[in-house]
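To begin, one chain is listed below as structure tokens, in the form predicted on its own.
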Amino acid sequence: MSPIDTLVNSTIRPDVRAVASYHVADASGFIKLDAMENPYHLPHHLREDLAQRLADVALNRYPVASYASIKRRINDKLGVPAGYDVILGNGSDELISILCMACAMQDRRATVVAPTPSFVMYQRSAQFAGMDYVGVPLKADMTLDLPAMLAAIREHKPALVFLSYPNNPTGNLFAEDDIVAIIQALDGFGLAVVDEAYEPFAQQTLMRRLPEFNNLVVMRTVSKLGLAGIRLGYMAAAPRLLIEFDKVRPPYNINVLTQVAAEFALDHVEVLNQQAAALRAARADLTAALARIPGVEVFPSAANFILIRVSNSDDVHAKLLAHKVLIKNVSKMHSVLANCLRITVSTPEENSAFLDAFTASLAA
């Protein structure tokens, strides 16, 4: 064994050594339909105004640690109930990590429960925080298995239950009554974290219900709304909980460029809402077009992506790559996703190019 291998083995946790890094595909030269991004830019005149604001940022100074200005805009424009506040994160990923670090116990193994398949960072963040993770499989039709979720809660008494709403990668909305049943089942010992990353496309939210449940946390991101490049997430919860979560948040975790860009975008949030509406319409068109193709099973989606099943996902995915179209092959994530592919909804032009390449791949 080499000296560096000896060093790694003696200093890095075995479970960390055993997992692969989170993989992000190189999309250079591809029609990029793999990451649920908004394909639209800000209008030209707004980009000019934004450029000036960014040019005026004091890059030599740390951010204002309270982030009061951007938080005020989020509270005012994005539906946070009166009397509630938010914590900001470097994307949803950091918020998930903050939650896990805050809830991981030193005297015993705390547990995270989530439906599976779902967003992979729930499991990874739980693992890296030293928590146990219990995945509760979805039903074959991708819907939530509520009795199994409630049984897992009774057995494991989890500190955290993550619920992606709509779910990624399946795209469907779990029934709100089922989510409320989970929140109530956790009362007194666990937190229900409702991840509303795709709320602009679902237009369904539990944010309004925060005052009803002390153990409800609602998490969102501006990435899917059209600002993936600035990496900003936020979560709202009972003020007493936010005090504790904020102790775990790294100081200055949101850089000044992100803050200014987000403030500017929220000052013009109607533009982003119009883009989300266009993507919802495009989702309906793309869903209908896919459903007309023989041999393609299309699952209902309330997000900005569509999950489909084909006879051989690996073959179709490879042929799409040859056509320079990048989508996500999720068929290996879980048995319920066998032969499934996930396609981000994009502009009419990119959706049409995808359909042409997809039908050609099936024919081949």
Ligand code: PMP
The other form holds:
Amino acid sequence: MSPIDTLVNSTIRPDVRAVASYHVADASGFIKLDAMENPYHLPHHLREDLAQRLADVALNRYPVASYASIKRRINDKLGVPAGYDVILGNGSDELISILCMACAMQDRRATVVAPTPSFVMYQRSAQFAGMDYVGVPLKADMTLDLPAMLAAIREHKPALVFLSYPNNPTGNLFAEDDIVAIIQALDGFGLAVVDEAYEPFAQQTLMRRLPEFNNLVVMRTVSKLGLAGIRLGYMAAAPRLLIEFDKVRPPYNINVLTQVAAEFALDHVEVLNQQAAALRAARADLTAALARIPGVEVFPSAANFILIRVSNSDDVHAKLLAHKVLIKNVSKMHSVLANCLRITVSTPEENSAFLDAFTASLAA
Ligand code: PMP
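Requested next: the structure of the form predicted together with the ligand (the form predicted on its own having been shown above).
Next comes the full complex, and the chain you just saw is listed first.
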């Protein structure tokens, strides 16, 4: 064994060595429908104003540690209930990791429970924090198996239950009553984290119910709203819990450019909301068009992506790549996703280019 391999083996955890890095496909030259981004840029006049604001930022200074001004805008504009506050993450990815780090016990293995398939970072972050992860399979129609979730909660007494609302990669919204039953089942020992990354497209939220439950955490991101590049997530919960999570957060985790860009965008949030409305309309059109294609099963979506099932997903995915269209082949993620593909909803032009390439790929 080479000296560097010996070094890696003696320093890096075996479970870290055993996994691959989070895979991000190279999208240059492709119509990019794989990552649930908002295809719309800020309008030109706003970009010019933003450029000026960014030029004035003091790059030589650390951010103001309290992040009071950006938090105030989030609280005011994004529906955080009175008396509640948020903590910020470098994307909600970082918030998931902060939650796991804060809840991983030292004297025993703490557990994360989540429906599966769901967002892969729940399992990854649990693993890296040294927690056990228990995935509870969705039913064949992608809905939540509530009795199985409640049984897993009784058996494993998880510190954290992650619920993606709507769920990635299936796109559906779990029933609010089922989520409430899970929050109640965790009462006294576990936190229910409702991940509302796709809230702009679902327009359904548990945020307003925070005052009812001590153990509810509502997590969101500005990524899907049109700001994926700035990396900003936020999480609201009982103030007593936020005090603890904030200890685990790296200081200055939100950089000054992100902060100024987010403040600017939230001052013009109506522009982003209009883009989300256009994407909701485009989702309805794309869903209807896909449903008309023989041999394609379309799952209902409350998000900015659509899950479909075809007869040979690998083949269709490869042919779409040849047409320079990048979507996500999720067929190997879990057995309930056999032959499934996930398509991000985009502009009418890109959606129709996708549909042309897709029908050609099915026929070929
Ligand atoms: N939660 C869910 C359900 C997601 O699908 C994603 C991104 N795909 C995230 C969180 C992470 O979002 P970000 O780190 O960009 O805020």
